[in-house]
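Take a look at this single chain in structure tokens; it is the form predicted alone.
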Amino acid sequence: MAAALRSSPLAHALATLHPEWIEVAGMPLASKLRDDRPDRSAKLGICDLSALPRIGLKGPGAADWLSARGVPVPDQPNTWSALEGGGAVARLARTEFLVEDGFSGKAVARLAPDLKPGSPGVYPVPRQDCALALTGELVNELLVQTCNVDFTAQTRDARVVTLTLMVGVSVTVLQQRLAGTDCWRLWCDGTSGPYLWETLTGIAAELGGGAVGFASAFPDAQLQNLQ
């Protein structure tokens, strides 16, 4: 693999699990891990997708750059829609907006271009995010330990982002269905990713789950449009 743009925050933690890489959007992504086992993902996986394209933005006219560009726009805070591929576009509060490429979307690269500093009411938020993705019978145990908020009270029809605090960090909390794998999905700030995942994947081994390479915790996603 050729010299990456990118690296995760959650690089040096992997490296010690021995994985298989591949670039994703110019970031290299834990295809497979040395200790990956074929239950674990079932159980209680916590994979990192830091490579996702994403970009944010704020400001009193975003929905509508947004809404210009044909990308469907929550209606409310704290709710999030879906993109073409497998993306999700989270409204974090009436005015700031996360949006995140799937496997095979392409909306970030097409949007990114236009987001500049001087845009009238619209202002580029840099996201230097940790990604994840937890999946598994067991999520809910583990966000139970981690966090004050009763997430079993969400369906993942509901589309809600939630903000709130897991072991002390700030991140933001969705339920999503990505090529076929019914996971939750969380991002923080990318200082705070390495801690946050040591913490997960302590916990998820104490359930019997821990770290998972892609491959293993989404099985039927393409990539083609990302690399």
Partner chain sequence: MKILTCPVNGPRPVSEFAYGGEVRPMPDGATCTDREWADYVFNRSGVPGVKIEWWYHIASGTWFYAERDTVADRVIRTWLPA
Second form
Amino acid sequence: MAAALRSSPLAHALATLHPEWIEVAGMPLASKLRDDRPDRSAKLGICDLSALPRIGLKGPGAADWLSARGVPVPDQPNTWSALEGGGAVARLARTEFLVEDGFSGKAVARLAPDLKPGSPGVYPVPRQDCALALTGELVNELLVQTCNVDFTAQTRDARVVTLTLMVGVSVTVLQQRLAGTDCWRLWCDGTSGPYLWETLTGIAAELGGGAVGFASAFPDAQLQNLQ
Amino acid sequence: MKILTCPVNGPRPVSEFAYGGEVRPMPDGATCTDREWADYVFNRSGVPGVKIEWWYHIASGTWFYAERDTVADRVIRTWLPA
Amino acid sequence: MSSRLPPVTGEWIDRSRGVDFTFDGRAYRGCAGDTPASALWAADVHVLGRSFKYHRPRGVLSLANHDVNTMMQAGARLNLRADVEPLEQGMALTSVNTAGGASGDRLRILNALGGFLPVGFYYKAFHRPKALFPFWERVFRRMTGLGTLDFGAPHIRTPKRYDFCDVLVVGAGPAGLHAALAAGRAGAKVVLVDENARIGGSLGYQRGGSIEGFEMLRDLERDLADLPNVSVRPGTLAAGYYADHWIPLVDAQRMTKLRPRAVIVAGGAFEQPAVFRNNDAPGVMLASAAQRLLYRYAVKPMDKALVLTANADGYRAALDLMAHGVAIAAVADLRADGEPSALSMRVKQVGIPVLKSHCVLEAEAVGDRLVAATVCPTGADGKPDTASPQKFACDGLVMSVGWAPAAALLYQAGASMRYDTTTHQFVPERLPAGVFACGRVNGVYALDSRCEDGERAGTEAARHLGFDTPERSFSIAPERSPPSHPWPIVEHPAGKNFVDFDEDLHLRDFHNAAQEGFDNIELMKRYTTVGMGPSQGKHSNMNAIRVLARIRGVSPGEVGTTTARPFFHPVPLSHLAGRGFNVHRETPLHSRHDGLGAVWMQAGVWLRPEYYALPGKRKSEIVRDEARAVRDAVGLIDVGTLGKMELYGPDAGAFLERVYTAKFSGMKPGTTRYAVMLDESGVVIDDGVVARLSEQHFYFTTTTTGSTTVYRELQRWNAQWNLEVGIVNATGAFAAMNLAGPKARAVLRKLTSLDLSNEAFPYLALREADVAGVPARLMRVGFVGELGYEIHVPADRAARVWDALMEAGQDDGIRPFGVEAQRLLRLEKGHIIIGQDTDGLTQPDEAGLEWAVKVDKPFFVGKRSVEIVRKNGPRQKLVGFELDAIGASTAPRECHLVVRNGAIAGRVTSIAWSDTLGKHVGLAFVAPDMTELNSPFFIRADGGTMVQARVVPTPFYDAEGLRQKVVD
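With the form predicted alone already on screen, would you show the form predicted in complex with its partner chain?
The complete assembly is shown below, putting the previous chain first.
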């Protein structure tokens, strides 16, 4: 994979877990870890999805900019709407948006070339996230050990976006069904990623879970669409 | 731990926020006296009572105002700058 | 001999599982479910510890978490509360604060010396003569303290967690159980906690010789089991109340920070001791303690008991004891009219003599065990009539004279309490919104009333939260007789009538304290130390208040209570510490530095390479070599920790001019400019480089530690000014590295098609181009004083660029360099670092930044302050200095003081040995009249050595800046 152009903020941490890599949008994504156990994702899996394509923008014109390009804009602050192919458009607070493609989406590829400085009231936000998916029955136990927000009060259908602090790191959290797997999604600044990963996987290991590869967390995802 | 209600993000523990001090009008630096300016820069009122304060929700980068009774340590309302 | 009873219905012990343990070296066997105290009492061990001051023998007092004289040590584990903590197989328990164990403690001599240890003794003695204080300190350190610290104790990381619910019910006695049921049935998500190993509270042990209460508990448990929305957590302590219903729940494993929407305090009441001479002798215990021994641990507390009471509970205790084979010598009732309920008849029916209006004058111990108690009538003034004492032989004395509400959580929640004369206890008067109280803590004692009061509280809490449950009216009958006696205290000329068992305070100590003027409850607490021991006044504060009230001739309500701070009971430090998160950020090049042997240092929240270790080389050599590589060839440093901001919009230039001291509107795209930020008082708080990418797009850097706060403050200004700008914090989104050195251009040329000639890309210019196939922003900067390119690239492609640069520079001797070398290089150039060469008071003029401050602008943050300060001139100036030839060992260090005529005239902010220059150079603040070039001044170095320095111009190196502006 030496040819891959991009690398995940967690590339180094994942490399120690002896992964099999696949390439997504120019970034290696850990598909299988050497000691992936089949039950781990069902218990408490933490999967790096930093490779998924995403863009960010903010400003008073950001919502209109997205609408004009056919993107379903969530009308309430801190909610999200779904994109074809499993992606999400998250409205972060009032006027900022995070657009991320799912495993087979093409929205980001379509929008990114348009997103340049110059549109009035539309300010590109470079996204270099550490993006995670948390799967399994013990996700809430991990959340309550790391974050002071009651996530059990949120239903998936309400499509709530939560901007909060988790173990001291600013994170964006939402609940999603991705390629047939219910999961919690987490985004944080890439430079905080290794710390967050180390902390979450450490706690998860105590709970009988831990780091998992993409193929283990999302067995039903269509891998060929990613490449 | 106290709960503070961010006008955008809702009620959250106060550890998610940074305090920004009392909201105080800045005198016109071009016309005010040295004494008025120094008073603005250096002096803070410690008188207990109802104050309007700046608060910042860290994770979302939201500045807002909170009206707080510092005697009862009770937040009366919060709102966004116009 | 054993005092273990045949099986008792509801007992907590598991007789099938024996538990072997030792206490002070002797072996014993208890049962699973025992506490050390119950197991030892069952084995007829009655001296479980020694008191703190007089080393008196102490046994069971409460079995309710305030028997602090029976605190023990188990290996490395300190402060094991023997009355409540579970006994474990193989425990090697030792008594603490003794010389030679609890039973033979040689320090018991102090008991005889009590007369020489008056209250306030420690405050008064030992600080004169001063010279002897260290001696006395050593003596007392040896004699006092509870246990021996084991520095080899394992480091325990205890996870904490957050939790959320609708209603928290604290205390699972009859009131709490009914409250939880009522709230649970209304649909609330309820958490019910009880600090005891099992729920039930007094239903389990205050039985009055009947099984009814215990059967009620069984029914309640069944009802609770039917409610999946009620989580029952025994063995869990609600340790405190913090703002907005924030309750730390402590169990054996961890602390849970619970956020309920409403709190019901049903924590009951602490039974209070009576005060009489020798009321601490082993065998004298609270009635509830005797009942706990009976029903929880199936231990016969004594063979023959005298019961001292002033309420119905004492009569129940007498019946309970009798039912398990304890002979009752008599019931002495402090009340003139005795017990009004049917209990008095039942007691008489079983043949127990009742002495109304009688008190215990003193208890008598032989060896370490109670043998008799002297009872006498009480006069109308409440004082004992010692003319006709009666002596009863007994090995147990059971006290049930009153209760104090376990109201700490209510106090912490801001409840106001009043002293109620119908119950003679403090009861809640006004509760904060969302906080409810029921049961004994609410002044309700009759069992039926407690159940109803619990139901009321549960219903009210549910309704408060909006649960649709019908409003009901509750009528709680008033108590027939006060559960507490207003004066369960008997004076004795020989003293040793203890009010506080933790601190060995007897009644006389309070009179002495009041006499010396400490007659306010808060002052008395601090002077006598009442309530300051490990039980925090749970068995002593109420009596202390009664004593002080009588001394001052006021009611207990007027005396008031002391502040009840969290935590309610002791909590292990490991629980408080939690996991210990170590928040930090890593640049995208972190793994590259690791691979190169980086030695890490913390820079704010970041980890940065201080230098790159090489086998067999010392740090100073390495730093010197790294610096030399930059001067002679080329070096590469990760500067990705700098704050990086994007600024968009038509007002972007105007915005920058308001927040920085320089002008930016006229900047041409493709250029950069140094920028200084002040706060409103004109103090330098940050600096960086502003680059203009296009008319409406700037990109600028902040200091590493400033990025978060600068971004925050810029957002705040923007919220007020309403300019048409957008600020994006791109600190983590971009990686940045500085390629510096005379060969930098040659290296970079291999990786980009950009024209790097001086004409096309001059000093301080900005260009956008691909580097190693990655889109980059390049700035020609001169921080380290050589030809240099700061290269900013998207974080996810940073490693690729770093690798390409290192490879491209191989032939030219490229070296990665760390923060330490960079500090030296910039010092040679006289460049300041904000926060190192400035402090929280530094004005720009003092730091030599006058040139960067454009006061001809209409406004910038801090402008008016700068103008005012300039009228007076600077208080100090930052100057460059060098040392005359001097050995490195005696050179001054950062923060050493500049001294003139014996007074402080400034300080060193930076200093280093420069190999390039062959001398020590540095920056220092000095008085404004000390700045003349070549003038000498003195720095006070380590050990007081005065070292001479001379003011010299900066930059120290390449004063004309030819190297960074290098033309070809």
